[in-house]
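Single chain ahead, by itself, as structure tokens, in the form predicted on its own.
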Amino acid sequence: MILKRLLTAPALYAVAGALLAAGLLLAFLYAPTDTSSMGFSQKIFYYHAPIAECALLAFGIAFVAAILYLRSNDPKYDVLGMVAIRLGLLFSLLVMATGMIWGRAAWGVWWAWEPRLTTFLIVCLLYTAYFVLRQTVEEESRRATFAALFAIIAFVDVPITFFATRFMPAGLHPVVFGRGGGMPGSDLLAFFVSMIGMTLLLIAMLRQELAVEHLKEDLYHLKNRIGA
């Protein structure tokens, strides 16, 4: 019972807000200022990277939901996939905004056609097309099936985007983890606190949006009954 209360959207929002605030304080007060040309501007990384990870995570959730829908034909998975992609696009817009600020400070340009940025832009365009597809098919079952198939195909570009800096190291984006990359402990602490907070924020928004969609469905059925 206690665990169920802790996993409600309001509780998750509260914990996420606390962690994001803590991450912000750690980034500005504890993590050292970058010694490169970015200097103080580098601190946007502690929000930019978690937002990007959560955008890709949302698309991953939609990918799993699409597979589950095709196996079961359960409408709840269609709704989950739609909501996850909607949130993924929202986070993607924030990624683009913070990324442009990062690019201006790091490379002197607002946009560069390098591997990570280009593949991420393709991801955004693909998932935008997902909603165009949903609008063009009227019959619910066919719409859900086509949308699930499209979500699976679109997801192919997500791991390419994630590993772009490793597949094509000539790009401008640095490798944060793994060979050729790394952060000192103070940076890692600020990053992981922000990462956990951003992930919980995504989960809270996902739960809230699902609840809203269920209310819409209940209202739709109620109107049909009244009309009948």
Contents of the next structure:
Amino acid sequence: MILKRLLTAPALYAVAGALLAAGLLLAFLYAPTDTSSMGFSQKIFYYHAPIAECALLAFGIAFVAAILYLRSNDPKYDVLGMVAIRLGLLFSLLVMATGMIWGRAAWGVWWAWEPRLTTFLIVCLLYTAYFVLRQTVEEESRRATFAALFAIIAFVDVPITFFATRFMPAGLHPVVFGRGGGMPGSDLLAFFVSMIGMTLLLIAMLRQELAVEHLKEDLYHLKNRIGA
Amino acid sequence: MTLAEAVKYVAAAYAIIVIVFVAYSMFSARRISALQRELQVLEEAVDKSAKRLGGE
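Could the form predicted in complex with its partner chain be shown next, to go alongside the form predicted on its own?
Complete assembly follows, chain above in first position.
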């Protein structure tokens, strides 16, 4: 019961907001300023990377929802997939915007055709096409089936984007963890606090969007029943 | 790049994030209140017709 109450959207928003504020304070007051060519502009990273991870996570949720829909034909998975992709695109928009600003500050260019940026742009275009597809099919179950198939195919680009910096190290993007680079330990705390905060924000938004979609559905059925 | 220039870029990036999330929450709140209004209208319509049926 307590856990259920803690997982409500307002509670999640409050915890996410507190963690994001703490992450920002840690990023600016605790984490040292980058001494490489990036300098102070590296501070963008503490929200930029968590937002990117959340965008990919949202697309991952849509991928799982698509598989579950195709297995069960339950419309709730179609709604979950649609909502996850909508939020994934919102987060992607922020990644692109903050990434371009960071690129201009660190590399001197707004855009570079390097592996991570290019694959991320393809992800954005693919998931935008998902909504175009949904608009073109009128019949509900056919629309949900096509959308699920499309979400599965589009997801192929997500791991490519995630691992682009490892598979193709010639790009401009740094590797955050593991072999081939990595962040110093003093930066990790700010990053992880922001990462958890951003993930909770995504979950809160997802829950809220799902509640709205269910309310819309209930209203639609109620209208049909009373002939309004 | 000087520190002053870098600060401008960092501020712009964080401002965009805040603006997008605030805009999203405003849009979401408007959508929810519109749905709630619609639900209220429907509930009133249901109540009225229930009363009418009860009176007949």
